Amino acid sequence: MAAHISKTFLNVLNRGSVSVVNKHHHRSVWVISSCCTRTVSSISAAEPGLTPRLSSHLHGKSYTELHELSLRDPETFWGSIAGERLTWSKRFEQVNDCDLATGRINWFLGGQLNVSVNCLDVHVARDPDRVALIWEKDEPGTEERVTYRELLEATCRLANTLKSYGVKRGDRVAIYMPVSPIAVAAMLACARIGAVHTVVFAGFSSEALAGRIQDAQCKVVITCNQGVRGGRLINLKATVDAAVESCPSVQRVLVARRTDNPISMGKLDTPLEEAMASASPECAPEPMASEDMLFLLYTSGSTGKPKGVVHTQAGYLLYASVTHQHVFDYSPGDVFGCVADIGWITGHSYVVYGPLSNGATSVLFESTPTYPNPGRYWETVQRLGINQFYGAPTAIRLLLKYEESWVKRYDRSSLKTLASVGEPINHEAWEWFYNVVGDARCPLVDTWWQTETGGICIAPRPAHEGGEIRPAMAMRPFFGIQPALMGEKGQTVTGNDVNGALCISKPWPGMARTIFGDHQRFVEAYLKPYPGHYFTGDGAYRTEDGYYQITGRMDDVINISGHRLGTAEIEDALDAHPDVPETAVVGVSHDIKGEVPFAFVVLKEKAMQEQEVVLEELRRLVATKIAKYAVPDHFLVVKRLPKTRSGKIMRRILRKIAMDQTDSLGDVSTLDDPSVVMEIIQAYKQTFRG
């Protein structure tokens, strides 16, 4: 299991020199030089104090000044810190242009500028030989340093090997691979040309790669042979070789090599270190108007297929930079460790593009919590000198319920700040991640976020001279964020000490501008439940102090492991079985992984007599067709289920049944036939208690 990408990554890099942009290059006019060095010192002002480092125009001003002004006066806030704080080819013409009841979302119109380039070239030009990556390998000890240099000749020579496959500007690039240095150099070499990539989280099966290639019609995928994680290997070109029979876009895939074990090579695969060894080391990076596509990201959404959400260039990375560096505290010479997957959002803005923006050390880290024991967290912690500690409340809920041993043999004093991402927290393991990881010592901010924000829009930092923090809750909206709760009738709830359908009233640098392919899709999901509002789909309490508690979503979407997916995706793939007439799947509340799927079957005949047979292949079925973790947990064969006059299923009634709270089920006066009821729960009786 031993060797690797990064072998082969750190050798092909010594064989040439770095490309450094200078001054000229045949597309436009980059002065790094100058533009790079009042950029990088803008990032790492020594002062102490929020404002110095967001922008000078900004100096002194505390964290409600600036709030109020972020909403007041958009133009002057995002104006002045992408003016300094983003490296431009081009200076932007125009803040923004919003609407948010048509979905028209345009920022820095005019500007163009290139992403990596403000993630790699300014760094490369002040100090070349910054570590930029931690590549934490899944065998503790084993870990490996990629500098700003190394990652821009990467960067470059793969940018290069797209092109030399015929990638151009605005194609799209499947990414499938584990987190590691390469599939970083992967997203950043699409951003340099101009390509858009697509990361697919390398546990879905080859139909859901298949549906997000054919979906977003990529041109070519980037894999590798296998991945390493949790001391066992997964096949991953095996299922991009079952995804891309069925994806005739496809016209190349590039394959590098994980582990030393061999590679089946068709005729679309090419070996990746090999072109990459082979290609220049330096790559003109393409100059990108501010509302270019960046990439998308497929998210579940409450019905139909998965959603191809859009992030653009300026808007997307100056978000994710000013929110890493501010709700972190995060400050130069910091080591960053986000634990998440580079496949969901939370490893495009803070592995990815949030650090590396902000010239940070950025931590990969390929393992598992409990590999190959409950401490691996606190290890890492302890070798690497981790500064801030970026996790999900799943990992945390695991953790926990091992002995303290675990976590206090190691020494955590590197440890400035905990977060948490992915769901709410809760209370237990909220004081378990501050109390006994922090030592009591370290802000824990509770950060509230989707993949459709692009970045943290309600955490406790920053917040003016500190500022309390409550256990297990996100409390304070961060700039250009102005919350909204919404009531039944479409209202806006007033006042503190309130419920409401979260929502934001308006438009911010960081936000989704549409669903590939489908801008009406994005205008009903998202800005027409509540006309001029941004719905998140989560709804929320204020607090009596006008604090945001986040209490969990609203819709058929459930949150497995801070993973979200849709219970129509569920429902498709279980009705796809012959003997499967009909199903309903809601979300029911795990101590571990926060929700679990839990199915309700109605079988044909025929069927009854099999169910444990059916039951098995209706598993398999969920694993092929999305992933293993989407399985349901629970499954329970019904004879009908519960639907209103108009042949709507009451997953609301579902969901209390699958709960074990029939005491109160609320109104069923509306079901066509109220008797249904007592036949489910008799059922539930019958299988779970036997």
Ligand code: PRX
Contents of the next structure:
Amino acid sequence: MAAHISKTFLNVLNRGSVSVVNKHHHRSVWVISSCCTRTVSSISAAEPGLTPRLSSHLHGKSYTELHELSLRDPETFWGSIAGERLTWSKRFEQVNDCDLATGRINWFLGGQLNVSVNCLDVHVARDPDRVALIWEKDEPGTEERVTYRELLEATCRLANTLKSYGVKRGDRVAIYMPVSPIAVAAMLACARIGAVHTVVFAGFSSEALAGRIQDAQCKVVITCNQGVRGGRLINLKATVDAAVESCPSVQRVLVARRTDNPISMGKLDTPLEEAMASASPECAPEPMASEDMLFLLYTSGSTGKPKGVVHTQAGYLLYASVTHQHVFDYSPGDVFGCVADIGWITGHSYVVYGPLSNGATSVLFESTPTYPNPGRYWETVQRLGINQFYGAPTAIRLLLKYEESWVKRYDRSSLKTLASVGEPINHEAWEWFYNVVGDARCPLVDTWWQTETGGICIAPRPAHEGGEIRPAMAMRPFFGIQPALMGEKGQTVTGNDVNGALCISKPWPGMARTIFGDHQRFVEAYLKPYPGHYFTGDGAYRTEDGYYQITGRMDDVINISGHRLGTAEIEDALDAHPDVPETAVVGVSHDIKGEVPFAFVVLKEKAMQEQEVVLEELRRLVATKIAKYAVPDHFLVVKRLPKTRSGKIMRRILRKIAMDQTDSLGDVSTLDDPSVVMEIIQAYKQTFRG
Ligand code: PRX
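Counterpart to the form predicted alone, namely the form predicted together with the ligand:
To see the whole picture, the full complex is given below, headed by that same chain.
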């Protein structure tokens, strides 16, 4: 293995001095031995009709029995799993104390643990040379492998570096990096010392990054000089430089090197690898209370600025770990390939925390589905021997447009499970993924969840008796998840073959605890709409046989290539233009991206003569304020927007017009001036139909 490990990664590693926490580590309260806690061997393969072992108490039961138990007696269910699977420095005293009305959500009270110990030290103690990460770099065939021992050492060095710059327990650290071993080490280093990481997707602009750093009051930013994706270089450091100018909380910027190109270093900057090389390779893990913050992850809602979703230590880790094993049928020794970026929750739960807590080999995919050609995913599957492949429908929709030979020429016999996430998967994409990629041989699981849920909540696995999977459907709630559909009057919709607002009626260990700095917003957004339930923002259909199918967002959140964005954020960016008094953005369907933003723009009189110039400025504005992917695909200049008498924009009508579905506009009588509708339809026809 060592031969494959990169010089870049090895630079920071001093072989032979490993800080494994074990019973000989006299300074530590952490004891990892074969008699206590979870062992990797407890992750056993499925017996027919039965769910693989969750804990010794819960062995030999079916999905139905376990699901029923998880709802009826969460103390026994989650208590026994948490006791066996996680390594605690102090065992918890109470399984949970939750109230969905006020948003008081606590799991495993009284317990103390360290997430990095659970993801690294436990595996190093048993099998230090097992490969933890395979970094599938942008150029095919240049992958690098990192063992658990090496990852622990890098994590400790990075943790000590953070400490040397004054980062303490509870401090926030921003990570603005594409997926790489050093980025994973950065997340785990924060966890090791009790700091709170907030990973910002490296496609966000400097303003978006600055907004997140300011909200979280980050003390340190970790970045790299450049990103490499699809053969292109992305100047990440320059984006960070621009962002930190407006972030007085930032005391230090640690800069890793992804490329050999020169970097201009300012007075805040420190070269990360150099600092790590001189830091100690041992770092005692900080014992963290179960409910201490682990990370913040910013995500979009229907109103206001992105919110910092808070996840805590034990419940999040346990839920990521159990879902990773049971939804994907992960077995020890499997190579788990989730192609998400660590900037999103999928990367947190199923590139880093879930796989590493289970001792898996996790693939870090740096490239794109079409670089250098549309066979990239399947060539990677063949070369790395990937067993579980977890991707997004948008990539599948893109790839199915190419010749099947791009798939068929590669050996995909290692694949055992295929999985999809991020947006509804349409039938055509599901069938292609299942039949062409999986040769109709591997279960394809559509997994529904959110940043706020921490882990997968609805998916066809763990297998029901018989194990049936319906195409394009998330199907069944995971353990501890009790879905409910709500009607327009707030009532619970009972029975089958019904639609409603998707809620979850009981707390579960992985759920978000609050919004950073604004608990009231958490309560208002998720708990107030249907008192006593967590509201997801999605609609769902319950089939005749009781399975769940997600129908899409019910609010003003859109999903562009699986990236979630509030239309209000795009409107705020557009409204910043001095010639634009008012805008309304809606999502329209797109055959590859799923949805794209469509902007209705009102211009000031004087700007009407220079529409093209202003629209170009608007495109640039969205790219600089949010990200390139947020730039609307379509703009329509209109004189007025359709508003109700109370001044509310009727987006429902705009959505219909943008989708060219004007024969089903619905009721327009509540508009202040219904003639505006014809006016906008005319403008649409002129612009888009010539
Ligand atoms: O609308 C749902 C959609 O993505 C939203 C959550 O986005 P985010 O927090 O960025 O997390 C994405 C990855 C977990 C949901 O509210 N969504 C996610 N998965 C699915 C989905 N919609 C339909 N089917 C899915 N499998």
